[in-house]
Amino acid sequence: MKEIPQAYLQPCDQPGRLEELEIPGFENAVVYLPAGYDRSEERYSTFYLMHGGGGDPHSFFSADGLLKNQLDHMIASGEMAPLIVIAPTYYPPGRKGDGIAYSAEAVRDFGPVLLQTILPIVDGKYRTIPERYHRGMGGFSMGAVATWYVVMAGTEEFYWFMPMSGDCWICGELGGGQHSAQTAGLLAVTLRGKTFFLHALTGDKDIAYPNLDPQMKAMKEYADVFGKNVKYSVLPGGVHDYPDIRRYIYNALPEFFSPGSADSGES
């Protein structure tokens, strides 16, 4: 995968801005608005970005500004079109430290909240393009697990998916590794005949690799469903942390909302 240019870690001379968005029953989401948003009437594609277990929306948009700077530069350089990024959370206030068992429950239940509550709030407040081809979702670790649940239930609202360093738990915790064939089969049954694009990414030194890799290999058995609209990328030496996740975003996000990717993704 391409490395993020070092200049992209520094502030950009065409900066977007961040603001918080209230979500009933949950901690506030963080919203990235691209440069020029406040001066135009343009409508934008939206990408929903989910943090890892024990984190929150500021895990991506932290005080170091690294992801914001990166997005600013990616847009300013023309590597991707301006877009709105929404970083919500699956945790109600005060629950993010309650352990993996609660996190598993929270991500399982998050899909309906996203589809029925958060999408209408975002589309009502911001100048989005409220169509599935202009909506994407991705997440890191437990955020990837949340993304896989929306892959299963949300293709009427989303077209683009980016699970990073996390497998599908539809067959139980760590199901992508422990029940890879069953997981792939359920995904295939659910998604057969539906249109979508999915790019899964991880590193070969990532703690999630032993669970995601068997699932992605099992999905290759269903070429009629996943043959041209699924990509799987593995970063040599990649580990389970936000610097590598930012690199995955740098490589994969420019594919989103692109007719070329929708038509000719690789498995």
Ligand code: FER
Given for the second form:
Amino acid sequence: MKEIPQAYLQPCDQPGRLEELEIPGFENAVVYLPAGYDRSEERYSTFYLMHGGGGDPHSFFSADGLLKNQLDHMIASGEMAPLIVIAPTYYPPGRKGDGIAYSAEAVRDFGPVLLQTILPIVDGKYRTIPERYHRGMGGFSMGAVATWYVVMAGTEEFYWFMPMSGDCWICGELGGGQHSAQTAGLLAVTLRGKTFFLHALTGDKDIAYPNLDPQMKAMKEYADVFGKNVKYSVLPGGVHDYPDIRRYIYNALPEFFSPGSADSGES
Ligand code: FER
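Got the form predicted on its own; any chance of the form predicted in complex with the named molecule too?
The complete assembly is shown below, putting the previous chain first.
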């Protein structure tokens, strides 16, 4: 897995910008608009990026500017086509500190909110390409758990998925580890015949590795559903924190929204 170039941590001379977007019943989402958005008539792909447990929309787009700088540089260098990144939250106001059992409910309930409420708001306000081939979703930890719910329910709306350091909880908390065969089986029956691309990433020192790794291995048993359209990458030494997650985004996001990726899933 490539390292993020040091220069990408610094501000870029072709910066995009961040703004807030109101979502009924939730704190504002943070939206990243790429350089040139305000001067063009272009339409852009959208990527929905979900924070980890206890976090909020500013967890990824924090005051340190690191993810924003990274995205600016990835686009300015031509590594990645310009895109819009939306960072919503799955917590209703005041509930982000309510612990893991509540988080499990919040991410489950968030799937329908994203599909039915947030997508139309985003597509109504921004110049998006409102088609599933131009929509992706990813997230860290509980944000990955949220992503797996949308993998199950949202392939009409989404084609590209990037769960990072978090497993699928459709069979219960930490279900990817505790019930790997059942989880993989449910994913397989749900996704058989659907077209999508999924890249799961984690580190072998990550607390979620014992949950995600058996799930990904169990999924590989269903080669007709999870073939070259599913990639799984493990960073040696990678841990459960935002710096390694930014590295996963650096490696995986440029594969999205591009015709070559869907059938080139070497890991
Ligand atoms: C995992 C998925 C999510 C995991 C932890 C989480 C330990 C989230 C934890 C938290 O928000 O506290 O596989 O493994």
